[in-house]
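Below, in structure tokens: the form predicted alone, a single chain.
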Amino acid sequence: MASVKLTNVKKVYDKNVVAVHDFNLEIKDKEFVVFVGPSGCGKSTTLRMIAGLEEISEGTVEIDGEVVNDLQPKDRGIAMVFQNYALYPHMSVYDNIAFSLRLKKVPEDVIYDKVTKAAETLGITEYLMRKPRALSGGQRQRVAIGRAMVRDSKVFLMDEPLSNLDAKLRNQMRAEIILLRQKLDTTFIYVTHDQTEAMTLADRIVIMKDGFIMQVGSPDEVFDMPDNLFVAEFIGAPKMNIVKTGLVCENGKYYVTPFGAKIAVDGDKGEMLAERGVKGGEVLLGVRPEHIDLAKAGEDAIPCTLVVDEMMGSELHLHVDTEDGTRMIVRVPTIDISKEERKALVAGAKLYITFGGKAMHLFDPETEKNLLA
């Protein structure tokens, strides 16, 4: 088993093109730590440093206390999983499974025990004699992680190993992940794209950006207090609401006025905008569609108007215009709704919403920073 630490890390390719800026990063033994970002954040780059397939421009990759920027990657104790499974297709599954173990001239008896092993871990006992083309997308990631598997490695690296699979084999094999996770008990670092596999596989989640780490932490962390803006929208389905609006302090009391209302900033939130002595002007508001209410005309109530609702089985997803035209998401759990309210959702029709301050996240238009983390 092994930790893994990147310090002052930097990607530079041809033309001073900046792939990964200064990043800097200790991941503990058997911890499992998901890189996330959009297309083109540099979160690939900085697992193919790690893997030795990347050749470092600066800073130093060390795995189980050793700095590795110089060894190959077959030297560094890592395997690796990648998005496109790379299997061998003349070979069969037992060969693929094999094939780094009898590079290393391991005897047959030895390589008999390990693939027949991983392969009951995985559930691919009886496709053992297959080649590649006859399997599923999903049985064939599973051979993938199998060939990773035997070679005993100390860390396992995984390049967005699920991207091409369909909805529901993804959910599948996320579980599956997590129950191999549990028997290998080694050190895992994930990339994806995709949050949700972020948030339900992560001990941590490192959130990247244009080659910078916006934030590192526990999936808890980086929902309930994004460090800016930006993770604040990319972490959570649908994203965060993001209104631009007044922060104002009255009586030692910090209120925000979006759209005309007048909602109080409650509890901890308020009382940490005091003692940090923010005055109040202009803010960034984010509430999550989770949690926003619909409610009855009233003075704190903001008046909408329908534009589209989307049912997803267990909840709705309002989506409403504001009297000035602001766009907002409501999710709404369709246990919480009547027949007959459900038949009023219609196109045009007239809602009105609330939320409360304990729910709200402020920012700095000028910085985007989280005023309250």
Second form
Amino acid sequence: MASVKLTNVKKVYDKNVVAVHDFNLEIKDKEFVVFVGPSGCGKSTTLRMIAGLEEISEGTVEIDGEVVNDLQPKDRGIAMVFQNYALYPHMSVYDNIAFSLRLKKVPEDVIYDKVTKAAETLGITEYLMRKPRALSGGQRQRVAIGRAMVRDSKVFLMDEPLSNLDAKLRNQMRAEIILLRQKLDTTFIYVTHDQTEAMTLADRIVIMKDGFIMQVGSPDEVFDMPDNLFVAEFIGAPKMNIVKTGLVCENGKYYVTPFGAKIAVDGDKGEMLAERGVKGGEVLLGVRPEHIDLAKAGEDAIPCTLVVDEMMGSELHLHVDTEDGTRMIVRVPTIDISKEERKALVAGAKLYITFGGKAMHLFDPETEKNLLA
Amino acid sequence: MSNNKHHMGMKTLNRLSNSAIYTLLVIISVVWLIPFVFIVLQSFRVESTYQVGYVVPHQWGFQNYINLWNSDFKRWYLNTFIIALAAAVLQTIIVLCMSYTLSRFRFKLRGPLMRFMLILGMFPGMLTMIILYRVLSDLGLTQANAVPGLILVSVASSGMGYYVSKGFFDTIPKSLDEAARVDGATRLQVLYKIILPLAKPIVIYTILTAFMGPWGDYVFARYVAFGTSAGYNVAVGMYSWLTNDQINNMYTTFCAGGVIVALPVTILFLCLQKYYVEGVTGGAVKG
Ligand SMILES: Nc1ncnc2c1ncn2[C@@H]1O[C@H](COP(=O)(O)OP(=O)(O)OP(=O)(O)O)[C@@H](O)[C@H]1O
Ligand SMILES: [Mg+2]
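Same protein, different condition: the form predicted alone was shown, now please give the form predicted together with the partner chain.
Below is the whole assembly, all chains and molecules, this chain first.
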């Protein structure tokens, strides 16, 4: 049960590779924080610095108010689950889970209670006497989690714990991690490159790129109000459509003009633009695929050609090309489309698409910052 | 049915090739064993002590072993055993620690150190003999005190034999170390609770080679003992029986000595060989 605070943390690997730049973050007690970002952005490095497995080049890491920079991993009150499980292959599942307790010289009967309790929680009781090599991936992952559970640590660190599992098992384990979190009621720091995992698990998401934090916020915040283009494209699947377009201001009302159409910016957003003194000009317009609708010809409709239609079950993903060849993705619920309409949706079909003023995200083309944030 | 027939055909073929392989192996082992059997038989021959033109003794007995017991052999054997045991223990500890360090720690001089040792290892050990003798004799560790001297020689350079075990340690995932350290293990505990159990075959190999080196050493041992029987090891001592004026009295005793020398090594190998075969790294990380 502890807070974690990182202040100006920097990591320089030898040969002057800067993996993490000036990382500042305060994690509250019992919070579930997820670090997410593309490969190589420094998520693992940051986590490993918190764990004490990697030296901190600059800045401080505090756990529970105590600077832990110079403490060994074992003295930091953390538990960690590794991506590749890192089970001790020569020990049985029971001994794997009991390892940390034995090092602490906990009496065997207490160890027995704790291990069997953890095994029950995780549903691995029947495998306790097996060696790790006789377990499936999902079972190994449970053992790895069990090993971390029995330590009663203040902070639970997980580095891509699910990335070695197949999609179905991953979904199942994700749900189990949510349950585990409710049971353990401790601080979690979780690393993943999968935005879905981040969105479903996190209280707060830390989105990273090239060693920099791009945004910190709740799943709602980063989804609804991405600070910048990177976050906008990273969060949400399929990813947000981005087009370069004009922004005009007529009689105090703002309009965007993608591909010759003219669509009004939502009133609140317009006010914000006005407040900030945005006059108009080029902007990057972002619209999520699920916020685009099929429409009839009109001033606010964009003509386009269907290239690919993907049937996903409950929804249909339409990849369309606008007249100048820009590819956009449209997500429509299957239930909104009649049988006749569905038949007409074949490659080459001419369509009109539109979107509402509320769904727009506007970014500065130079700085790629959100104009509305 | 036809499928089944095909299967049976494969089985017969397999059995045939297996028998061929086993026959070959048996022949090879017989060839290997002939000298050993010969020596064992000679060691029980009591009708004469010199070399003869037949193999099976006419009279059997333990006289040769009794002779051994009454000679300096006891002393030599003890010398060799002490040196080999000390080398096995100390050298194994040093080599394993060295390998672990070079495999797991990153420090400034790691690369240069490894290159330096590689180059140093290319010079034959014999080159250092004269200077080593000087050093040992100044320390008073030659002749009758050859035992500590030889232990020192074999242990001093043992760190250079890290290649094999470092190579093996490198194949053990580092996340195991990290998991153990998070679990509360010190570096030393990581070494003996995680790495060594996983590297059992290499540990055994290290112990065996460390033991075997001094056990069969002749050149250095002879040089350091420098003619003083009290400092001989078995190889040097027994060789002194093979001089022209001794050989006819000592030949069968020599054979008995050979048997006694071969015994511990044979037992050691028989006990430890199963670890050579056994691999234990499965299931550590998803493969
Ligand atoms: N030991 C190292 N020496 C030098 N550079 C390193 C080392 N470890 C990582 N890096 C570099 O630091 C950067 C961040 O690595 P890190 O492992 O933290 O990425 P990550 O966000 O966890 O990526 P992934 O999703 O692929 O695991 C990368 O550019 C990587 O090349
Ligand atoms: Mg990583």
